[in-house]
Structure formats: C-alpha cells, structure tokens
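A lone chain, given as structure tokens: the form predicted alone.
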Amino acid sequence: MIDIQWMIGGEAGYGIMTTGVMMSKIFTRLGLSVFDYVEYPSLIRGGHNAYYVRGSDEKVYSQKKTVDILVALNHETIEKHKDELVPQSVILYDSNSIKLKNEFSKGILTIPIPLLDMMNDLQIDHLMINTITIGASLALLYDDFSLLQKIMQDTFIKKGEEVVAINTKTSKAGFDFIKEKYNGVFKKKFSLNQQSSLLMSGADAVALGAIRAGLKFAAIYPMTPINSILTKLTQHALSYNIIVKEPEDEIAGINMAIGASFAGVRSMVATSGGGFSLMVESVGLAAQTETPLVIVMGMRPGPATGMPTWTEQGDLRFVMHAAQGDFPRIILTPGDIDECFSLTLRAFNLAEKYQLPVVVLVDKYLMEGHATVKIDKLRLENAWYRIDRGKIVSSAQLKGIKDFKRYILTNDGISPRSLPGQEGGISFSGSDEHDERGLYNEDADMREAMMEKRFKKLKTLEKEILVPQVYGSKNAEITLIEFGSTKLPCLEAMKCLQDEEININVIHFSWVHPFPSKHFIQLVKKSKKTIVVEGNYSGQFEGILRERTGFVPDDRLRKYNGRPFYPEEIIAKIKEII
C-alpha cells in the first residue's frame, strides 16, 4: 500500500501554495486518492507557511501527523516540523542557506540541494526556488518528467508560452539533480494508475454547485476562507451569465442579493464570521419578506478577527440564532468536498421552495483544502439535480387571479410569489409585519396568523430533512458523533482503527437545523458508547444534541487551537476510553 505525506514549508512569498497544489496534481495524475491542507499566519508578508499533501492508493480522508518528504525552504521549517518525521523520511533542503548538523537519527535521509547556485546558473528569480523543489520531489517518486511538464503546461499556459517554458526548465533542473545524485534513495515508488478523479477544493465545489444550481447573482466581499468562491465564480461569470459583484461591504452585499432574489434570480452571498455579523439584520429581512437567499458562511476562529487564516467550528450557535425575532431557517453542514457540491445544489432549491434563508456552514479546513473527487459521482449528482423554483406564479395564472395576495395564508406556510414586472402580480414587501398583501399591519390576530404561516414551513419541509448518515458497522462498540468537516478526520480514524480490529462507526450530520431529532434518536439507540467530536471550546453541537433530544454522550473531544483534528488525536482518545 502507498500512503505518503509530502510537505513544503517556508516564508510567505515563495510560492508555497502554488507548489502545494502542484504536488496534489502530481499525486492525482498518478491515480492516487489525495487530500491537502495549508497552514499560514494572518500576515500580509512573512511568517511560516506549510502545505501538506497526502496521497494513497487507498481512499484518504484527511491529513496525518507524520511527514514522509519534507521540503524545507528555510531552517525554521526544519525546526517546526522535525518531530513529524519518521524512519525513512526524506528532507530536501537548501544547502546554500541551511546548515544541518548531525541532528537526525539514522533512517532519516537529508538531501542538500544548492538552490541558490542553481537559480544563479539558470538566471532565474530567487522567487522560483519552489519550482526547483517540485521537480526534485517528483524525481524521488516517479521516473518520467513529462508528467510534471504537462502540469506546467496546464497551469501556466494562460500566462503565455514563455512562462510555461521557464517553469518547465526550472523544475527539470531540480528533477535532473535528484536523478543524477540521489536516484532510488526514496523507497516508495509510484506507477501511473490513471483514474477518473478531479482535484477540487471545498470552495471550488461550492462555486460549481452554485453555478449548476442556476446562480445568476452573487455579492461577495472578500474574506478568508471564502475568497476562492469569489475567484471561481468570477472566472466563470461570462460563460454562465452570472453577475458577480464585489460590494463595498457585507451589509451592501446581502441587501443586493436579497434585492436580486426578490427580482427573480437565484442569488447568494458568501462570508465568514465577521462579515456575517454585519449581515445579521438583513438575514431577518430575508426571513420577514420571505425572500429566498443562500448564505455560505465560512467559520474561522473568533471572536472579532480572532485567527482569520485558521479553522474552527465556533459559529454554529451564531448562525442558528442570528437576527432578532423568531423565524425559520435551514442550516446545512457539508462534511467533505462532495457534500460542498451536493448541499449547495440542494440549498438553492430549499431557499426557493420554502422562501427562507438557507445557510451552508463550512470552515477554513474545508474551503482551502483540496481532495480528489470521483468524476462519476459528480455526474450522478448532476444527472439527479432538477432546479425547483417553488411557487412562482406564471403570468397565465395571474390572469385568473383578481386580487393577488403575495402573503396569502396557506396550509403549508408557503405563499405563491410573483416577480416584478408580471401583470397583476403586484406585491409589497418590507421589514414590518404585514397582511396578506404585504401592507404594514400590527393587528394581533394578523401577527399570529403570519407567524404561524411562516413556521408551518418547518412542518412542510420535514420530508426533505437529511437524516444523519452512519459510516461503519451498525453494531459498533464506539460511535463518533460529529457535524461538518470533522467528518474527515473521524472517517480516517475509523479506517485506521478498523485495521486494528477496533469496531467503531461515525454518525455524521450534514443538516443541523431544523434538527433531525427523531432520526438521531433512532440511530443513536444502537450505539454502545458515544463520543461527540467538534472543533470549538464550549461544545456547541453537543449542547444542541442535548437541547433537542435529551441525549448526553459518554465522552467528548473538542479542539479550539485553530488547527483541524488529526486522526491520530481521535484514535488516542478512543484508545484512552476502551
């Protein structure tokens, strides 16, 4: 079995992220299952950056703690990551700037590369130091440089043939250096095993899901970790007739999106905690006017600016309760790249069918991490999906209605809506309570009727609530319970423990509000010992489980240092309690 983790570290500005994605592409084209993850500080310049890429010929769900190939562009990288090395690990390092002493035990191979000398010989800018190392890394694993040559062509062709040529020449120099001096020193060798997979980030998947769902207007103020959604939508805006607006702030953004949706097109916003704080009042506006709206919320550690380039699951309670008053909303929590795509598709239909805000709650770990996704699986989602715009009355229907009431009281809580410009479909919408025509009304009976109508939607949409999914044996000794991206390290831990014949399973929530109480109770009845795993301090998800079902787990594992869970941490917790 092949299971390798490659890592590059160094100062910001040396193409760490570009190199990391390129390594993920190499693994993908070799036919491996890939997961990658990047860590970087919230600084404009400098600071330590690290990019982890894991590849395996078996399915991988997350990163792991150990590193097999460490590419060190500075000495700080070695100091920070030397404890992650294992026997037979390799360190590629710049011998012009890093002087190693006999600090590594036998079994760890150190390979000095005179990067500065090579850059001078090639007459290239020192910022291309990373490009030499990607060629050197490939040479350790695979014998044919043409694999990387093709990736260079695909990556840089939009910048011109000259850029392709210089990057190819530079990476070839690194490849040739290793082949000449260190050929065969790394014991894990790969062969080409082509599979139909795409390498995607969570942000890519959300953007593509929105495009497939018929998105026509997006207003997104840039903010980590959702920036790549803005980039991806902008790249495809002309091809799919989408208006992608970068507003002056988040308040303007959400109000633009509400206006666009009111006018009849599918719209969305994307932001993170600080931006969502600004949007809160308008979330209530969407609810009061019953205007469909999709909100992608990318969690990162708070409060305030907190640690903006790191990850956490600390905004669950915030999005559940944001905005004054009492109103229905839906919160979806994708657990992997596939779910980022499929749940975004679903969010647009839910928003329009039930005329309410739908939050797709993600985090930095998922948005900026990449993984291989089976093309066949995406095709299945694509084939299954049908755009459902809900109760939009046609012009022909309006001709048969003498007195159109936008907010007419209905048994299912959903009032047919007209679009601006439709003859006979005039409606008024505002932030005040209103009558069936949308006109201001504070009558007690009308208030009760409108509140009850809005909340009837929750009963109507019950049939669409996604049941928590169980992974692993139904008769497991231990059950991990989680939501969102914590699914990935939990599944990785489950896989490792199953290899040791420890019987565990995972209950994953991709829909947390309205909470699927009855389904969860049925599932958890079969569990013998339960652990709730979540990435926040106060146990927000555990609190919701208790609040909605009375369920109290046997144990819990929480993390709130800005780093994602490692499967090794989950495994250690399980072994501690069995």
The other form holds:
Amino acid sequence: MIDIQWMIGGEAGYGIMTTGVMMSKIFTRLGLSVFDYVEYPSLIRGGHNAYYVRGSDEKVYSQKKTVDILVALNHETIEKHKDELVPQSVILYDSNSIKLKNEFSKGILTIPIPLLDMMNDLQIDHLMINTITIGASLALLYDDFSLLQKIMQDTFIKKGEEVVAINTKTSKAGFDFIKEKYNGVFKKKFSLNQQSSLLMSGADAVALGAIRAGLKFAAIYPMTPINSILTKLTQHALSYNIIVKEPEDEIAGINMAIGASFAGVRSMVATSGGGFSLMVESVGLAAQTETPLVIVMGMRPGPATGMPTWTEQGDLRFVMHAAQGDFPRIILTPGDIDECFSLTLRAFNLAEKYQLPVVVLVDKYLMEGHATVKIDKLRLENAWYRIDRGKIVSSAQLKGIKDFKRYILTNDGISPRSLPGQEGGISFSGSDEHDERGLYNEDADMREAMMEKRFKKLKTLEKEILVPQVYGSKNAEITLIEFGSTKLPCLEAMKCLQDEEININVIHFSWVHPFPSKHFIQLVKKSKKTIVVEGNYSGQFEGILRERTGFVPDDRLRKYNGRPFYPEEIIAKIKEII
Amino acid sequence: MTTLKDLEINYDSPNWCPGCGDFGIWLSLKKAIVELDLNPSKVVLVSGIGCSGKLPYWVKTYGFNGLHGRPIPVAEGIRLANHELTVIVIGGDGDQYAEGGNHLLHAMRRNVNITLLVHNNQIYGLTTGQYSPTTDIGEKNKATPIPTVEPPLNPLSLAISAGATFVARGFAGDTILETNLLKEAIKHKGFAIIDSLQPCVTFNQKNTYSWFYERIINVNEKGHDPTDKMKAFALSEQWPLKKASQDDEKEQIPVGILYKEQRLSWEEGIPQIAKMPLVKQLRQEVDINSLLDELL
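Can you give me the structure for the form predicted together with its partner chain, which would complement the form predicted alone we have just seen?
What follows is the whole complex; the chain from before opens it.
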C-alpha cells in the first residue's frame, strides 16, 4: 500500500501554493487519492507557509501528522516540522541557505540541493526555486519527466509558451539532479493511472456547483477563505454570461443579490464571519420578502478579525440565529469536496422552491483544501440535476388574475411570485409585515396568518431534509458524531482504527437546520458510546443536538486553535476511552 | 396610453401627515410616469425606510421596500438582472445621506442607470424630529437641545464630485418643476439624483413651504447651462450654508437641473447583458463538462 505525505515549507512569496497544487496534480495523475491542505499567516511576503499533500492508493480523507517527503526552502521549516518526520522520511533542503547539523540520524535521509547555485546556472530569478523542488520531488517517485512536462503545459499555457518553457527547464534541472545523485532512494513504486479522478478545491466545487445550478448573478466582497470562489466565478463569467460584481461592502453585496433575485435570476453571495456580520440585517430582508437567496459562509476563527487564514467551526450558532425575528431558513454543512458541489446545486433549488435564505456553511479547511474527486460521480450528479425554480407564475397564468396577490395564503406556505416586467403581475414586496398583497399590515390576525404561512414551508420541505449519513458499520462500539468538514479527519480516523480492528462508525450531518431530529434519534439508538467531534470551544453543535433531541453524548472532542483536526488526535481520544 | 388611474391602487391611500411634502412628490412621480407613457409593469420603485420609503405602496407599479439606507444596492441588482426595467429609488435624507451614504457614493461613481429621488426634509420625521445630515447648522430640536455644530452635508456638490451624471434639485411645492425634473431624470442614461426639498409640516418649523417659496430660483430659467461643470459646482455650493445664517438673511436656493453629462452607464459596459437581460437568459441545462475537464 502507498500512503505518502509530501510537504513544502518556506516564506510566502516563493510560490509555495502553486507548488503544492502541482504536487497534488502529480499524485492525482499517478492515480492516487489526494488530500491537500495549506497553512499560512495573513501576510503577502514572509512568514511561514506550509503546504501538505497526501496521496494514497486507498481513499484518503484528510492530512496526517507524519511527513514522508519534506521540502524545506528555509531553516524555519525544518525547525517547525522535524517532529513530523519518521524513519525513512526524506528531506529535500536548500543547501545554499540551510546548514544541517547531525540532527537527523534515525534513518532519515537528508538530500541537500544547492537551489540558489542552480538558479544562477540557469540564469533564472531565485523566486522560482520552488520549481526545482517540484522536479526533484517527482524524481524521487517516478522515472518519467514527461508527466510534469504535461502539468507545466496545462498550468502555464494561459501565460504563454515562454512561461511554460522556463518552468519546464527549471523543474527538469531538479529532476535530473535527483536522478543523477539519488536515484532509487525512495522505495515506493508508482504507475500512471487512467485519470479517473480530478483535483478540486472546495471553492472550485462551490463555484462549479453554482454555475451548474444556473447562477446568473453573484456579488462577492473579497474575504478569506472564499476568495477562490470569486476568482473561479470571474474566470468563467463571460463564457457562462454570469455577472460577478465586487460591491463596495458586504451590505451592498447581499442587497444587490436580493435585488437580482427579486428581478428573477439565481443569485448568491459568499463571505466569511466578518462579512456575514454585516449582511445579517438583510438575511432577515430576504426572509421577510421571501426572496430566494444562497449564502456561502466560509468559517474561520473569530470573533472580529480573529485568525483570518485559519480554520474553525465557530459560526454555526451565528448563522442559525442571525437576524432579528423568527423565520425559516436552511443551513447545509458540506463535509467534503463532493458535498460542496452537490449541496451547492441543491441550495439553489431549495432557495427558489421555498423562497427563503439558504446558507451553505463551509470553512477554510474545505475551501482551500484540494482532494481528488471521481469524475464519474461528478458527471452523474451533473447529469441528474434539474433546475427547479419553484412557483413562478407564467404570463399565461397571469392573464386570468385580476389582482395578483404576491403573498397569498397557501396550504404549503409557498406563494407564487411574479417577476417585475410581467404584465398583470404587479406586486409589492417589503420589509414590513404585510397582508396578501404585500401592503404593510400590523393586524394581529394577519401577523399570525403570515407567520404561520412562512413556517408552513418547513413542513413542506421536510421531505427534502438530508438524513444524517452513517459511515462504517451499523453496530459499532464507538460512534463519532460531527458536522461539516470534521467529517474528513473522522473518516480517516475510522479507517485507521478499522485496520486495528476497533469497531467505530461516524454519523455525519450535512444538513443541520431545520434539524433532522427524528432521523438522528433513530440512528443513534444503535450507538453504544458516542463522541461529538467539533471545531469550536463551547460545543455549539453538541448544544443543538441536546436542544433539538434531548440527546447527551458520552464524551466530546473539541478543537479551537485554528487548525483542523488531525486523525491522530481523534484516534488518541478514542483509545483513551475504550 | 398609461393614465393616472392605471397607477392607482384601489385598497389603500397614503397616510402621510396632512400637508406633507411627500404628497407633491408622489403626484409628480405619477405624472412623470404618465407623461412619459411608461408601462407600469416595466417600472420598479425601490425604497428604504422613513416616510419616503412608503411611497411605492401607493403607486401601482412593481415595488420593493427594503431596509434603511439599502435601496440603492437592491436597485442595482434589479437593473443588472433586467436592464429593460425603469428603476426609481425613493429615499429620504436619513436613508440616503446618513445610513446609505456609502452605497450612494459608489452608485454615482458607477453611473448605474437609475433615478434617485430623495425626499429631503432636513429632519427625521418618522422617529419624531431628530436632526438629519441636512439639518442646518445652528438648529435646535428635541434631540439637540444645544444648537447643532455639524454643518449640513451638501448632496449636490457631493453628487457632482462623485460622478453622478444628472444632478438636480426639486421642490415638493412645485409639482410642475418636480414632474419635469423626474421626466428628464428617467430619460437620462446613467445615475440621476434629484434632491427634493420637502417640507416636514410636523417637525421642521423652519424650512416651510413659504420659507422655500421666498428663496428658490430656477437656474434653468435663468439660462444656466447644465453641461458647465464648474458653474454647476458653484451653484451647488450656494446652499445649504456652511455657517449659521442670520435670520434676516435671505439666501438663494438654486433648483432645476444643475449638472448633466453623457457618460457610459454601468450596464452598458457589461458584455454579459449586451444582447439581452440576464433574466431572459435562463436555461434548464448548463453544461459544465469543459470546466470539469480543466481540473483533470
């Protein structure tokens, strides 16, 4: 079995991110299942960046703690990550800037590469030293350079043949260096696969899902960790005729999206906690006017600016309760890259069918991490998807109506809407409580009727609620309960423990509001010992479980240091209690 | 032909205070729609909060009444989704010049093709008489027991410098002027702002109808050329005054079109909607296979 984690570390500004994604592509084309993840501080140049890429010939769900190939562009990388090395790990390091003492003896192989000298020989800017290391890394794993040549072509062709040529030449120098001096030192053997997987970040998946769902308008103010959604949508805005606007602030963004949706197109916003704080008032506006809206919310540690480039699951309660008043909304919590795609597709249909705000709650870990996704699965999902715009009246239907009532009381809670411009559909939508015509109304009976109408939607949409998914055996000794991206390290931990014949399973929530109470109670009945795993201090998810079902878990594991869970930490916790 | 009757809703009527300036603006807006023969189904009135914000309730066109200070971005979204609609934003001085100032600034810079009609009564009426960004310096009222030390914001000089391409001042007491300004503003391609002087008969005892009648001067009748930006700017600076005025001093208040310029509108610069509005582009199937291939 192959299970290998490669890592590159160095100062920001040396192309660490590009190199990381390229390594993920190499692994993907070698036929491995890949997960990658990047750590960096909130600055443009300097600081310490670390990019982890894990690949295996079995399915991998998350990063792991141990590093098999460490690429160190500076000494700090070695200092920070030496504890992650194990016997047979390899360190590729820049011997021009790093002098190693005899600190690695226990079977760790150190390979010095004079990166700066090589760059001088090639007469190429030293900022490209990362490119030598990608060639050198490939040489450890695989004999044929053409694999990387192709990736260089695909990655840089948009910037021109010259950029492709420089990158190919530089990485080839790294490849040749290793082949000449260190051929065969890394024992694992790889073969090229049939390319049945593609490499996607969570942000890619959300953007592609939105495009597939018929998105026509997005207003996104840049904010980590959703910037890549903005980039991806912008790249394809012209070919798909989507307007992507960068508004003056998040308040403008959500109001523009509400306006566009009111006028009849599918629209979305994406932001993080700080931006969502600004949007909160208008979440209520969308709810009161029953305007469909998709909000992608990327969590990072808060409050205030918090730790802008790190990850956390601390905003669950915030999105659940955001905005004054009492109104229905839906919160989806994708757990992996596949779900980022499929739940974004679903979010747009839910928003239009039920005319309410739908939050797709993601986080930095998911948005900026990449993983291999099976093409067939994506193509299938893509082929199955049908855009359902819900109750929009046709011009023919309007011909028979004398006085159109936008908020007519219905049994399912959903009132058909007309779109501005439609003859005979003139209507009024407002932030005030209103009667069936939309005219503000403070009558007690009308208020009751309107509140009940809106909340009837929850009954109507019950059939759409995604039941928590059980992974692993039905009868396990230990059950991990989680939501969102914590799914990944939990599944990884489960896989490792199953190898040790410890019987655990995972209950994953990709839909948390309205809470699937009945389903959960049925599922958890079979559990013997339960642990809630979540990425926040106060146990927001555990609190919701208790509040909605009365269920109290046996134990809990929480993390709030800005890092995602490592499967090793979950395994340690489980071993502690069995 | 659209008539005033077509714009009437038959189940409610305005509940502004008797004599409120909003009535004059309301009538002028309906007259402008009729005289331009706009199809009410193709008109959207967007408003925020305050007495002005209620206006769309009482005109039979499409209407959206949003949150305080936020009607402009809603209107921008509507225009981008369907630029065949005539979009008119109705706000007050609090709505536009305080709470929504940031959106106003950027909408003018963008030259989005909407008409902004500001009911400027220099006071907060619906919350019973606090000062607003356009209250004169030195005024006293229930929320400012000592005279205000803040000079009023000058919406017209702000608009000219921020890039608005149609800048006018109207007066609720002159519905002929107001109707004409609205017609010109709606026809204008780009961002049009009409700051409408609007007496609040309940809370503003200073800026009354008669106070305005004594001071307003129609600059267009006096031969002002609205394409002269420097002259327009000078006129805009004439009122409101930056310092407290003496009681016997009668400043002149320019009304009419102060400034007008032809510039590419926001929507015209967006290739995605060059052929047809976004709302008419909806398809059931969207093929993303080529995007998936890129990720291989």
